[in-house]
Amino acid sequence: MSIGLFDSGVGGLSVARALVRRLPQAEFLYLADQAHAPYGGRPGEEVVDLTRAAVTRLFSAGADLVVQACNTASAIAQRRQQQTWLQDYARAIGRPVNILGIIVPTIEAATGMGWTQHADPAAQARPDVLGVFATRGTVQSRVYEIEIAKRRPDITVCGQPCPDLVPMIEGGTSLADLAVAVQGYVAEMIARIGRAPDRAILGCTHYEIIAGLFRDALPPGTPLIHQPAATAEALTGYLARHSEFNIGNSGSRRFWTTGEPGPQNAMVQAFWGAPLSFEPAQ
């Protein structure tokens, strides 16, 4: 048994590498689905499918656990997962199976709320901007506006899609040319409140590879949300409460990519901090 981590590309390595940090003891399964990124252009019902079919593969591969380290797939595809096919699958199985997203963990992080928590209307705060840089299908899917403002009416979501960095990031584009990139985006969002957010939601798991580009774009000094930190310490605690998944104990990790497969760009590797070799999925 294992923990499968999906993505549509290499960006799930960011959470990936948390994980295993928290959890080294753990056997771990990374998908990633290159044949098919990016998902955040990609029209929702695409989106729905090609999720089902990678998580689908991570159960059939042995993963009780399955964490969809992508932003896109956990806000289009989580919600219709849970409610229309994964309880007939885990009983056509014959093992309690599960999925986790990585929206949930950064919202609670943002808020500083439970996700069962709801606003309490009595309670005054400063007016807070919290800026969102995400894939296009994200920041349409307005997931994170809608799930704060049940939590937090104080806190202003900015989304701003990022639709070029993806690419970008999975091609080896240069540091330089992805700093001119993300500061673009930033000014854009800048120029749309009148003034730069008061923190930030890196809301693509591809950008904390480049999330150091992030920070020298922002003033000095903004917070950012780091979703890899948030999924772990929400996935630490899950498996403390749910004793009937088994993660395996061998420490064992293997990468699997529906694209070309074989080693991953210098900056992918650099961040990973060790070789890296994706095997052709199963």
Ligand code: DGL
The other form holds:
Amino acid sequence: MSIGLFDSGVGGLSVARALVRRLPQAEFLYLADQAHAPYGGRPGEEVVDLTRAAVTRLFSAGADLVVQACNTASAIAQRRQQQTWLQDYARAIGRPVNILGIIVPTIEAATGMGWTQHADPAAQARPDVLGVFATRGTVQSRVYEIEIAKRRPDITVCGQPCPDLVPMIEGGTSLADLAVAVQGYVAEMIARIGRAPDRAILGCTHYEIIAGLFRDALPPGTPLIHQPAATAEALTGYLARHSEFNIGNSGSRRFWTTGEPGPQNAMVQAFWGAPLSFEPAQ
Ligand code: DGL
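What's the form predicted together with ligand DGL like, now that we've got the form predicted on its own?
What follows is the whole complex; the chain from before opens it.
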């Protein structure tokens, strides 16, 4: 009787904030797997196992739907989960459950096309370079390149790993130090493309917390595709089509961590807009 949200750490709060605003009556349970963060540099099999453990924990706590608010987990584990165990698991617990990732809504927002639409060969090609800032795991999965190429071959995707950012955000590093790191990653991407990207995806939910630093480091006016807004839009549409999922109506919010319980760092609390403390995951 709730919507579960899962991320390796605090990044998924960017998605949670958008969902809470969109669905104020729904009940939310947020799980941060901070004991194992960051996921971005872990081998794929570990990410699959950790993701499955987290999702199962949320279902056991009563979530009907789990929003995987983590690109790395979605890129590496989403399809495997859907194909190999989710249906059997739902049958075993005797109620409908599902896992929604955040990459599909992001790609729909980036291409302007629904997930089931595919490239129109007659469409006019217009050069469009889309930068994707993400973890190493997400960039190596090439999920954005592959899925965007199926729909909009006129878009060139350039993935830029930013491996230092998740530990820095989790650790509450100063904005000044984060700005230097972001400038470095943007400069690396620009050097590789030979010019600035036309648009960019912040392809790690943590980066939304410091979206302003990306805006400052990119040429003024570079459009950013925001995953939280795209995910909130997609979830609202999904719920309208699937009344079998019970998302509760008390408006309750719980925050669990597998790591150190307690208040989250000042930058994260400022982003959330209210004091925020995580409880031990049950
Ligand atoms: N927020 C996660 C993502 O969107 C971070 C993954 C990590 O822990 O490296 O990919």
